[in-house]
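This document starts with one chain, in the form predicted on its own, laid out as structure tokens.
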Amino acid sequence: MNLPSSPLNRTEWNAELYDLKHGFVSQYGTDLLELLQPKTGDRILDLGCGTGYLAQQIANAGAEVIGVDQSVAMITQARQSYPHLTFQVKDGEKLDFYEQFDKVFSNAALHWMKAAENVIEGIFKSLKPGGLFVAEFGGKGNVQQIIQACYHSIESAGYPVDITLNPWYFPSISEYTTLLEQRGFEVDLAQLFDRPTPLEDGENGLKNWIFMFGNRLFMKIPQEAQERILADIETQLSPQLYQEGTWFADYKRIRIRAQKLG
């Protein structure tokens, strides 16, 4: 098994990568554009916009779209690839719109934004009043298979598994509803689904989405080591999501829309 030429612990995002190896994240959205329901004369804000392959199917609708991500590569790669568009770094736990957008979108990102009341409140402050909030993220129990097998490896190899490292925020469907509902929003749709997800590149792809997404829970872990922490992890993982060559990881997204009152 050959690692990626950088080591796990890294803390910027490989855009790169991102596009090669993990394009089944921008996919996956695609069809919630349909609760979106982008058309000419909205102002929408894609939150957490990534390399910005939806922003530009939100502007084949007709809408105009600006894209925020924390991500400086990410944003970079955006640029480059659709240079037409609008992309902004930006913290999506210090948003600072103040009812510019008629729609605010967000796929795959929230996440990975831990201080939820703070995104909630950005949000909110973005829509305008009557405005439309839609997003895709992980929920409860998202990954869970794969995180319990990174601490098992991780604490197998004689190193502490400090949890603080987990970048992840996984809610459930009432732990959301209700921040949200407490900031002003009404919810008229909010679902917890299974999806399990088949991961690019064969018998790489569980060592490409850990070095990808996963990579600070082996902040504290010597290069040297990981590459044997990484093949512990497939051989636990191996009889539950590797199947005819291709490794799934066992995702559950929460899908919500909500309106904005007032």
Second form
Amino acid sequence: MNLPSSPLNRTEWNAELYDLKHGFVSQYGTDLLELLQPKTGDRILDLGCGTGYLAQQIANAGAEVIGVDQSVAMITQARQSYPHLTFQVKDGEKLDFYEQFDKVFSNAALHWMKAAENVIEGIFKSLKPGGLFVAEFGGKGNVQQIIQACYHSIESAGYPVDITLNPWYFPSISEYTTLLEQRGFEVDLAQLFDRPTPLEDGENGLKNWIFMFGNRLFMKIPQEAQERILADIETQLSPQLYQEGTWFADYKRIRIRAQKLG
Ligand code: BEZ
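Please supply the corresponding structure for the form predicted in complex with benzoic acid (the preceding block corresponds to the form predicted on its own).
What follows is the entire complex, opening with the chain shown before.
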């Protein structure tokens, strides 16, 4: 059943809401730029650039940057915010650049691209020989408590859990670095670490996060049941993830730096 009037039945990103309420996504990416070391003369691809905040930071360091994202809404917002930069709507699983970039950067985007081998192939081809790939995204165990609570509450409300609706790819270090090495990258940094992340908007934080990012899990659930299920998810998770008026998402990041051999 498709119920477009509910925020849980949305199919396109709300770029304004993303910037307003989920700005932490870009903020946390700022220290990833230290691994990237953008500098004058670098040509850098920002893969999954969202609304463009980090592309702007890269440009501020003197590099030439192209930001790509599959979401038309995100790219529209990025072009409005940073009209002097280049942004393109592009599917990260079907990149078509050829040896154009010194570096490929990606923050909080690769977990949305389930065809990881295609993505890695596209990144490899986009880079010049010797080029650098720096990325951070959700790793193995990311938002596990939130996902499990969603499944549990959906099931308790009498609806089937369809794991194919889970839109995310959260690999382990060994899984991801193996894919990179198989394609011809040399990995010199791979980390997996917890990053409990405070969500904006007080008691509504978890609900907003689910509206924004997890709506696919609820695609087949009638709207009248959704409120009840969300309330049940909050009840389940509050002992672990709600502290003094703030919800925390149980984020776990994988961070990678790799060089294209050759
Ligand atoms: C993340 O940044 O880890 C993330 C964001 C939205 C949904 C799932 C994961």
